[in-house]
Each structure stands twice: as C-alpha cells, then as structure tokens.
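Form predicted alone, single chain, as structure tokens, below.
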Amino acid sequence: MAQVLVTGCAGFIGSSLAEALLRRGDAVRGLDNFETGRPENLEAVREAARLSGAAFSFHPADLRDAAAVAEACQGVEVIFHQAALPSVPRSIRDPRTSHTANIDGTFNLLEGARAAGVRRVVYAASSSAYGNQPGFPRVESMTPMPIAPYPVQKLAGELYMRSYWQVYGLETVALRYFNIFGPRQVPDSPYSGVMARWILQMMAAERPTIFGNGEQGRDFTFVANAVAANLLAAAAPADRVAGRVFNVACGERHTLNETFAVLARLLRFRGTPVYTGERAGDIQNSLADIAAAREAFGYQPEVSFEQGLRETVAWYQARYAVRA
C-alpha cells in the first residue's frame, strides 16, 4: 500500500484516478483549489475509501503556493499530476492566469517533489502539443508543434519533466491524453468538454453548437482509459519509462458530426446542430498511435468510444435529469 498524490483531485480525471487508487488499497491525498474541479466530485472518492478502508486525506491548496505543495508532497511515494487549467479558449482569453497556474504549478510540484524524495511523477500531458501539422497517427518521435498558450505550457511541463529525471534523477513520465471524456466533466462551463456540453444541451432540447463543418475527427478517450494508462505507468520499470513522453488514446478518429449522431442516437434527440466559424487555436484533427504505451507498461484501451458514449450520457441523464 503506497501513500500516493493526486493534484487536481476533484477535477473528472483525478477524481475517477484517485476513486480507483483507493479501491485498491492506496493510502490518497488529494490537492484542488477548486478553480475547475468541484467539490460533489469527491463524493465518490470518499466514499471509495470508506469502503475499501484506504486512507484519504484532502488539502485545499492551489499549486501556485509552493510550500502548500511542497507540504503535501511529504511522505508520498508517488504522485499523479492531473491538475490544470485544461482549456485552449481560456488560455488565448488569459494567458498569463493559466501560465502561473500550468508552469508555475508545474515547477512548484517538481520542486516540493524533489525536496520531499518523492519516487516517480506521472504527468498530465496534452496531444495538442502535436498541433496542426501533417501527418496521421501522431507518433511521440514527432515535433511539437503547439498553436495555443494552452499546448505550450503542456509542452513546457513535459519538458521539465524530463529535465528533474536527467538532472535530479526523479523518475518522470508523461502521458498525452487525446480528448479525455466521461462522467463528471463540468458540462456548463464556457471551457466544458465538448462531449460533456453537448449532452446536457441535447439533454435540455438545445441544439448544439459545432465549430467549422463536424468533419475534423477526435481520438475521443474514455476516462477509465486513462485512468488504467496513470495507474500503469506508475507501476512500470523505471528503465522503461521514466523520462519518457507517451499518448494516451484509442487510436481511432471520430469525427464531429458522427460523435453528435450517436449522441443524439441515444438521447433520442431529433434537432440537428448549429455550425459556426472554427474557432482560433483549435486542433483540427487528431489520432494517436498507442504502440509506445502499449509496448512500455502494457497499455490496451479498456472501453471502447460507443460504450463510453453510452456511460457518460447515462451518468448525465442521472446526474442532470431533474434541471433537464
């Protein structure tokens, strides 16, 4: 049983990553300043722990003051670094609060790490580092080409990564989440997951809105996908990952316009979407190839995009059905 870190745990990922560590014995400690994760997300984390009888404990602390971080670093063994200001439209409208908050914070937890003789950091890292340039699957060999302030702190934080595993020996890894979707992603935000905005509007008989024509395609990543991929990496031989950058996806491509199709399939909604102007910073397409995380620590999707599809709007239709 290992005394674990988990920033950004009342974000969708970190909460369905720490509810999984606590279900199999692991001693949690989470950190949220609550600037995008919400509170009602640790619910069922701490309701994971009271039923395994796992340790949970949780420090309200933002990222951006070092010696919160560097005290919830103590006695950790491991730490899984989800926490973000996860938006491109928000990076271009204010760059300088998700700088602090993506490379500021990144630094502080190296650093608190480091201090604290923390074993292994496992990254959330972007695809949208790959930015728009030619050339499909997006290998981990290519060269980031980040468009938005948002990929570039990412990128920024990779980079660190490796630099605290050649200069200070922490073993590192990061992994490139490609569209990340599932229960508990804020759905009403400005920032919000496509996925989950537009299953709440669908929801409410509103028709959605997609930017450019639905024909540019998503390797659409359910969370339990990434939580498995987090939870491996962890475990792999420092041989064979620390330093390293890997993707994290399915390895398809939907597009935009079959995404709303199935979604409306099974919210039996019958409008059809509002198409606007692309917006500026947006990826145009992505798809990853999965052989590097497959052959390092055994990586293999878990849940298909359509079953994914159908528990997400299951747990909206749940969660949202009454405000619906």
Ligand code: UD2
Second form
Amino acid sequence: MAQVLVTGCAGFIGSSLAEALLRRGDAVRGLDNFETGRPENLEAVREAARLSGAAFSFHPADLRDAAAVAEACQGVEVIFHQAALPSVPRSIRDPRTSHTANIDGTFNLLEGARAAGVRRVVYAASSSAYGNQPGFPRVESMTPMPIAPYPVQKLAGELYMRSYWQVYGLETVALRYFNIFGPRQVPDSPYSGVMARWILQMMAAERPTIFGNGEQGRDFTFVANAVAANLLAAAAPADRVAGRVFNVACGERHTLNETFAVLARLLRFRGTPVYTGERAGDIQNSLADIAAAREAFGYQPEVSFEQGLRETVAWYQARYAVRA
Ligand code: UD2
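Based on the form predicted alone presented above, generate the structure block for the form predicted in complex with the named molecule.
Let us now look at the entire complex, which starts with that chain.
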C-alpha cells in the first residue's frame, strides 16, 4: 500500500485520519510539533497500526523547520496536510505565530513535497475563507472574503496549493472544512472549538458562554465525515480534483442556541448560557453547498449532526472525569 505522510498527526483531525489510513493498510508517517497535538492521540494511532499490521513512524518536527519537513517528505506518495495553528481569536491576538505556522509551514511542506517527487497533497483549508459576504449556501466559486488573520492564512495555503499544481504539476486538493467537531478536539484551551469547550463546561456544571445572541449558525461537521472526504479526495482521478477547492460539510446550518439546547439535553445540563458581546473577527453564518465534492469524488456526510454530537458527548464522558 501507499506510503503517506500526515502532518498534525497528533492532533484532533490528523490522528483520526491516520487511524483510518492505517486500518486500510497504508504505511503512515506522522509529523507533529505537539503545539496543539497531544501524545495520547498518538497512542491511539499506534494501536491502530498494531491491529492492522500497517507501518507507522513518527517525526517530531515543526513545519517551520524546512530541513526536517523535507526529510519527512522523502519516499512519500500522498501527503495529508492537517497541521495548522487554528483559531480565529488566537490569530487576532498573535498573528505572527499563526502566520509562520500556517503560511511558512505550508510553504515548507510544498517545497519538501516538490523536491521529493510527492504525487498528491490534500490540504485542510477552512470555511472561514468565505467571510461575511452575502449569499448562502457557500459555493466554491464565490470570491473569498476572509476577515481575521487565520482565514487569510488558510486561504493563502489554498492559493499556494493551486499554484503548485499549475506550475509544478503537484496534484493538490484543498478541502474547506466547516467547523469540524468530534472526539479528541481540545476542550480546555481558551482557543478550543465551541463544541468541545461547551461539553467540558456542561460536564463540570459550569455555564457556557455564548458570544452574541446565539443566532449565528454553523455547518457543524462530525470528524468522520472529514476523514472520509480526505480518503476520497486522495483516491480521485487527478483530472477531477487537482488544483481545486471543495467544501467539506453537512449542508445544514445549526445555530449556537440550538446546539446549546441539544448538548444540554444529552448531558442533562439544567443551567442557562451566559450571553456576552460578539467575538471579534467572527462571521455571522456558515452553510455549505457540498455538490462539488459529491460530483468530483462521491463525498456525502455519513454521520449526522445529532449522531455526531451523541458520539462526541459519549467520548468526553468516558475520557474526562466529571469535576462537578
Ligand atoms: C473557524 C472556521 C472553522 C475552523 C475554525 C478553526 C468559520 C465559519 N469556521 O471556526 O472552519 O477553521 O475556525 O479554529 O469561520 N463561541 C461561543 N462560545 C464559546 C466559543 C465559541 O459562543 O465558548 C462561538 C463563536 O463566537 C462562534 C462559534 O461559537 O460564533 C464557533 O466558534 P469556534 O471557535 O468553534 O469556530 P469558528 O466558527 O471560529
């Protein structure tokens, strides 16, 4: 089977993807700097390798280290580039650090891939690139209008991907993730995604915060759907995907108020949220058209919003001791 490289392999999405690749027999090389990734996620990846018998090796490296990245690309056929320093608010507070991780890191990876003769790179792009422009659902042909530094950085990565296809013939595919959630998402950082953060808070009987009036909507997408999209995009013929951008989502919009109510029901949380001012750099709404990914590589969401929430809640309940 193929030798693949997963950047961000100790992270939330990267570790889930690495497990899926190992289960189907690919030889996986992982790269992570543990800035947001966690060693215990790698244990799950190693266990998947043990069960399947597929090879797994790990490079503890930072994408900003061009030589280490170039070395990790040697002998690789396909790269899944999941590593990033996420979070809109983090990028507003410290734009330089996210800039170097997300833009320089992606550039180093593409250079390493080009030098090593890698065939394809599948890139984790972000729905935040659409910004607040009018028009729903979001279609890939819309002009991006990123607001905060983080979406600018993820969009720059997309443009670099397309350029490396056009100029060097490296098959690149960008998947615009729409608010991925699920097991292993970091729940206890000030920059945590809303879902993981709220679950941990409700488990501890703390009142979660809603920025704004809670009527902003997101196309929340369970992590297994993003993993499936990566596998499909990696396997699709180049003439269908190379140099292109695809939304990866469910094609449904759920408000924060609604999400709060579902989580409160699942966790038997009886408190109310604390409403506070809007968060800087936030967009109001997000909803994807997923026809392009369906047509190009047969993507369709396999796990619904509610099913995904149930699985996510069960995982945090099994994993994190209740502090209340
Ligand atoms: C953006 C991107 C997403 C991904 C992510 C990485 C959009 C639509 N999506 O997600 O694709 O790249 O960044 O970080 O831009 N919120 C609360 N209370 C909290 C935490 C968050 O109300 O305790 C709100 C927050 O103001 C926002 C929503 O929940 O309206 C989602 O926030 P998030 O940080 O989980 O993700 P978001 O949408 O910035």
